[in-house]
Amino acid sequence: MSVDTRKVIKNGYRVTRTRGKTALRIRVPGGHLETRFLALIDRIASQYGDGTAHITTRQGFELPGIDFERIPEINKLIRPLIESLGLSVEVGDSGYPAAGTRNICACIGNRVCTFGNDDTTGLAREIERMVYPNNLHFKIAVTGCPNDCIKAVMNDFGIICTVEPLYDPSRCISCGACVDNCAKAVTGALSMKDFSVVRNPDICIGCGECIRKCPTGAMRRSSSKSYRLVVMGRTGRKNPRIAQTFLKWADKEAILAVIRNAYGYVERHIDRTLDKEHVGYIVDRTGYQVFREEVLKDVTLSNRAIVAQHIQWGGYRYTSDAGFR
């Protein structure tokens, strides 16, 4: 059967080591869905598969041993799947229409979590109906708090949800609880002075921490949601790296903004003999200024929200592994 692997893998499917199959990659938009659809997946993977399921490292689900003929069955099949994810494209009979900018992942944000300090999984899908479909290779994670269970310093756009801490003195016993928790397992953001609490905001990260261990309520929740955006983190053959802080204390609009015009910044700058460019090496190549004004363009920062001037990249390069020779 002669096959247009190109085509194939635009629709949602792999390309496999076994000769004649291929394998269906389902995207789980911020980790959450429906569990009705379980019966669907195990119908597809048990009736046009080999049986099984693997879960991705990106919340999603691959079926494996599909026979290329069968394809479009199935994407007949998925089609109520898809409709429930409320992507803004025409769902149709045909799949889905493309898989370059990878799932939104998120961890289970504050629907369940103590830490969590926003809707990651509603985020997470707003995110997917602005940049989905699109060719272009992207890895965007929401995180819930800056304890970052999802690793979305290790994505090319990650969203940690924060909150501005607010101190009602009136309310404060000067207990100390807030500044102990805060030495031991944050970031020591917080002291005493004169029996009341006084906030470092230049090393204080938005984990909400305070907020959750004072007694009498004397700390509590901005009514503004915050975020911070780091970018450029990855894996990969070349230059494993952590990301770095690029926005901080910034609004929802501003981050889906910057995420919006990164997109027309690889449009612009990628390297299009390779089959494709990771848009961090797109950064290193084009340099960080240039990246930081295409992407804050026409971007309305609040008066909290802070850029970084300037990014220093670490991570390591195989070649560097002297110690192994």
Second form
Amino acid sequence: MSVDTRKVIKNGYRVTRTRGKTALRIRVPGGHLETRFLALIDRIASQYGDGTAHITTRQGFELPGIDFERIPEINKLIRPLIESLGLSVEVGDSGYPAAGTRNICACIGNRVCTFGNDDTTGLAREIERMVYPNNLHFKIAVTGCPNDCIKAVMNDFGIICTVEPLYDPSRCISCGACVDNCAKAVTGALSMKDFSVVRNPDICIGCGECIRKCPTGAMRRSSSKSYRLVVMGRTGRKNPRIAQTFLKWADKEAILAVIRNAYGYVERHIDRTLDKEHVGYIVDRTGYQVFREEVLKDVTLSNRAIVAQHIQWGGYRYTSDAGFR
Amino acid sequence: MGYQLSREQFDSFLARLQEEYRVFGPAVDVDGGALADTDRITYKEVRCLGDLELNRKSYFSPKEIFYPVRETLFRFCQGDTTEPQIDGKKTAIFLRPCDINGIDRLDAIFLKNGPLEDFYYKRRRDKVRFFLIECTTGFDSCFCVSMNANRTELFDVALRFGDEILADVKSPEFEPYFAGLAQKPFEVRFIEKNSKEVRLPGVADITPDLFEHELWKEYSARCIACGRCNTSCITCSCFTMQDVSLGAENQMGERRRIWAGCHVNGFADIAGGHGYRQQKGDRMRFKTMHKIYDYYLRFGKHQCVGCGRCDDVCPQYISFAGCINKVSDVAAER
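The form predicted in complex with its partner chain is what I want next, because the block you gave corresponds to the form predicted on its own; please supply it.
Let's see the whole complex now, leading with the same chain.
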């Protein structure tokens, strides 16, 4: 049997432990799927696979037990699902056009969740259309609030939807609900002075909990949306680590422009001797300042946005298991 | 006198009204909800018919227009005190019968509860004129009919909104605004049946043992003491005081009064670190008895007007209407 494995992998299929069998990886950007596609997934799994579907760590489906020879048939079948992504490229009957840039994940966001500061699914789909198809290995996730249920901090680019609370003292009854909650469950950014709330903008994380807790609407949402962009989180065999904050209080256009620029940055600095190289290792090599300068090129930041001057990623190094020595 | 106005005529009426009145009505506060990308219907100044939101109930009641959430009563500097001036314009409010009845309940507390009238309340309240929004269908959570608060005569002008607007101008103060418009007899109608009905307990059936009944325990477990039921209520009138020093050595400062709510922590705290009604169920009982029992004994009508806002806004889905029915069931059993 002859299979061009590099080609099938880029087509959204994987080499599996069972020789001759592949598995189809279905992208679900934003983790939200019209249920009409479940019938299609069922059909492919039952007819070509082993009748099961794995729900992947990146919110897709993986259908195992498929013969490599059936890939062209499956690619025809899956066309409507791929077309539903609204990509900028014609896909036709050839299946997924790339695989390196992973499915854009999102928590359920404010379509359902009361904590959500934005429509994470909508934003994830917008990012999907912007960056995909692309074979560079990027992991991007969108989370609706700093609870970070999607684990945006474990991604190369994690977008945390935030909100700037606006305080109207004339509506405040000094009940302290916002202050107490912020102290107990958030960062303690709020305090009460002369019966009015004072916010420390340096440690406010924009979760919006003070707004939800307020019984009078004294705390309200700013009309413009804002985002925290955390970068270069990862798992992996060398140095797993959570992402660090790159931008605070940025607008959506700035966040998207940074991610677009990051693709150019990777193209310029990637180690081509490797099959693939994660963007985080490239930043380790070039240093943060080079990354920062290149991804911010021609990006217009709003007055409110703040960029990290320095970033020290910590994380864990398997080579320094001090506790075991 | 009854009049018929086109929508355009109504807008020019509003424009003229604004020369002498600040005009408030239920309006959409875009993105004003506590949750992202949600609107909130609230009482705001309205400029034209299109500003009025007539199909959804407001989250907060209109009481904040003349009974501010936070009000500076006076400022002091050494021996001198000054009271802040209030806007000289009169106030016109578009509102439904339940809210007019609610304001009647507030009036009783601030103006007829003891020998003194509340000066700060009165000076704003005297400026208020009521433009009744005819309400014949209500909303899902309304129970004004059960509370006998579905009808009112206390309006200056009553309005029926449709393709044309019909007006019953009762107050001579507003006749000049309608002079020259098409006359048409119009008598406002009132809702006769809500989808939600509440059974009130007989006043004689409320006995001290009911205060210790276990029905309140449910609310201790469910209520989170956020106070939304109080802040959204048209009839909650409680306030507390704040003295704030504005300068060095406490030579200057101001005294404010701010809304307080019986469900909010600290409401019943007293000197020495003590506090009544530590349990939320006790607060629910206290509120319930005020709304449907002791206010009635004092003023001859129930305080609650069945606007249902407390049910709309409770994050824990506690239904005050449901609570009243539970109290009735328990009272009737014994």
